[in-house]
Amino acid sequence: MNAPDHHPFVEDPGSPLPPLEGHVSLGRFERVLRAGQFAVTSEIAPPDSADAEEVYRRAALFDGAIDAINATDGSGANCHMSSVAVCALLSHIGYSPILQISCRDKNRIAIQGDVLGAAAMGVCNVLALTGDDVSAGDHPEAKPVFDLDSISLLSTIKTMRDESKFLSGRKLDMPPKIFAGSSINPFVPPVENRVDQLKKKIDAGAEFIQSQYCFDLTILKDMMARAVDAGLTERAFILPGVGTLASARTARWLRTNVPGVYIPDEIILRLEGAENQKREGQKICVELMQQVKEIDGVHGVHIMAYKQEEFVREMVAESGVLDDREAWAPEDTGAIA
């Protein structure tokens, strides 16, 4: 059977975005960034289900507000629908998904196969992660793999894409057109070393970076200033992470139990003093988005709103970070303007 003239999975690139020449992928997310627009991403946790409609329902919460959607890969070492499957479903109906790959669960053979398979289904973006330890999740008896880490995974994707070969040296008939990224946590001590780690990931092939929660903008601004001075923001697109906190209790739990999450006391005190703590957490997230956008070298923002995904559109609209631009959404969804 002959292939169709228009690949059914390739994202509708939209307009007015630059032509594809010189881009590493066919994806809308990359094109938004290379057009110099402030990009907004968020994420969905894949369902504990085999129901594709549940994936579509979760994605629809972001319509008109988000340029790309991360599909987490066994986040917290807990089992869910696979990130590859979620991304394939989203790509098929026109969303711009970001495939998260955790090196915890698969060796290089399986990972390279997933990269090819995802690219064949129209997935244009990959976020390389080392992964949480299995002891943190619901299958602590599982055997961790860690054949690769985030840096060697980035190098692997770059080799497959740019040199058209597997790590073994065997040639690929068609390389994957993938926009590769990774993560950074500005708050892991010693914080002075974060720019060195950022450089290692960019040297390995990261073209975009999403960060852990950023509630302390002083530390973030310092990291970004040093990244700008080192020329790193000219080599990769940086999207700091922001989040909405449901309560002061939630904030304290995150600060105590999630490694690398730093929430200043003033944020917790502000939540404690609010009549409606959930709404106050959303206001804080809106303010953080606005302030992050003003930091030199920042190209976008990544919103983490676990169990508050239904408020993301409202927060993006309230923040005004998209200016007069509307992110992609399927037709007739009532997306925000």
The other form holds:
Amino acid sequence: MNAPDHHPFVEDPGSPLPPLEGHVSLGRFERVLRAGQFAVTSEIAPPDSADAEEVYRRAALFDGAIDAINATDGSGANCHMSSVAVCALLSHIGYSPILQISCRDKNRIAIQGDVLGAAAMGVCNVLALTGDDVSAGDHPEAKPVFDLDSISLLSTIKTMRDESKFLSGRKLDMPPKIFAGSSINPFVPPVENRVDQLKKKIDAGAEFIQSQYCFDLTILKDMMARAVDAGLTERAFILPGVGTLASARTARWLRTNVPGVYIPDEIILRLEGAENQKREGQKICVELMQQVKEIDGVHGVHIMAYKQEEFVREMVAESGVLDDREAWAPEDTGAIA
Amino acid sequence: MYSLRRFATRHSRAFEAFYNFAEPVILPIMSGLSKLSGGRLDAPMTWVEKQAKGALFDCQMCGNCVLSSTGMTCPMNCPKTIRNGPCGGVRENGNCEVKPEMRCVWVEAWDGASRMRGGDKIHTVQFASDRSKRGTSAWLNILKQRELEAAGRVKSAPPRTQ
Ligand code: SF4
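Having seen the form predicted alone, can you show the form predicted in complex with the partner chain?
The next block holds the full complex; its first chain is the one shown before.
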């Protein structure tokens, strides 16, 4: 698609890519996946700052190593720069961000407005989340919204994109071309129904799925096998989540205090027995990435390296999951060696 | 009420059978009473529904009842009012991430659904509830909807993907 002459971003890396047959968005993330490549994503913690440069600094840490950057939306119910703003800034210079939308803070009116606004600013991917409760974060006095849940949000995006209308039925002049995704946690009860939940998300419109931290591959493999049997991995791209643990103490803290984080004892014992726990945590993450890549039906991996973002490049290189491929990066910043 | 609610889920099959038997009886009676009274009996009938469903299911009177699709467990008791749960934060013991002393409503729902004849309905994607119906009678709403459908005057329905 050629941008009109007066468009300020002609020839800019931030311009949308030309449309491709069978693609719902004009973004790079969907292309990598549909091309059958093993995709790598990670996430940026939006800053507690009004500084755009800080967003770019944080994104640059991943240059060359990842295909899309998730911008979390008030994760853990803590307040930070909005994910819409982070994604708009990143899209502007050509990155391929994934806009996380949590249903906790906005109702359907605000969310549909954000989807349109984000798409207008070049955002091509949305991750629909229900979100943590306000009681988990630093503003427990806030009013929780939860007008929609993640699945209703997926249906909403699908309605806007495919039927070119709001939930009210009012027509959109231009629909948002959004590649939609959601999350899944295979490790918490009811474990046997998690694949049913996955199916519901895909039925509602999820085209990609990023999972919660996977430290127990037996459970993940079991769920993936059932997903493959049910034909779900043909209908959506699945990117299991892996993470780095800074120490055994952090791991213990996470599993007791953060809802939905499941870390088996063996991992904690392995960290405890290591001389350099932080390094060991990264080694575990690298091994998990390699093992996840081998699982049938998996299309990529999502790395959660909170406060260890500067090691993501190294870990991706060490794991070799990108094979000989180098992920896109803006030209003026050094890509992965 | 909490213990009764859990009783209803554990006996979801019996409640389902009762409901399936009662619905064709209750709805026409309500419809008749509503019409005869010119709507004046709607409020007392709503009150009765609230007492009955409140006692058994901790019904929150969202006005868009989905009990038969959610293992006879009212999803409006989920602190995040999720209509397609559970969320990813369920505790290892099956309790709610937000209210640690309460069983996750959706762990109960999948369990209840597994015992119901029509339990498969839990696989259907539900859209978020219509908040303008809060506090109204779900039964009367069903009747109104059916009448509108029969008259071919259905307002653009919210997405129901499957
Ligand atoms: S744990 Fe269950 S009841 Fe609690 S918020 Fe999540 S889905 Fe709702």
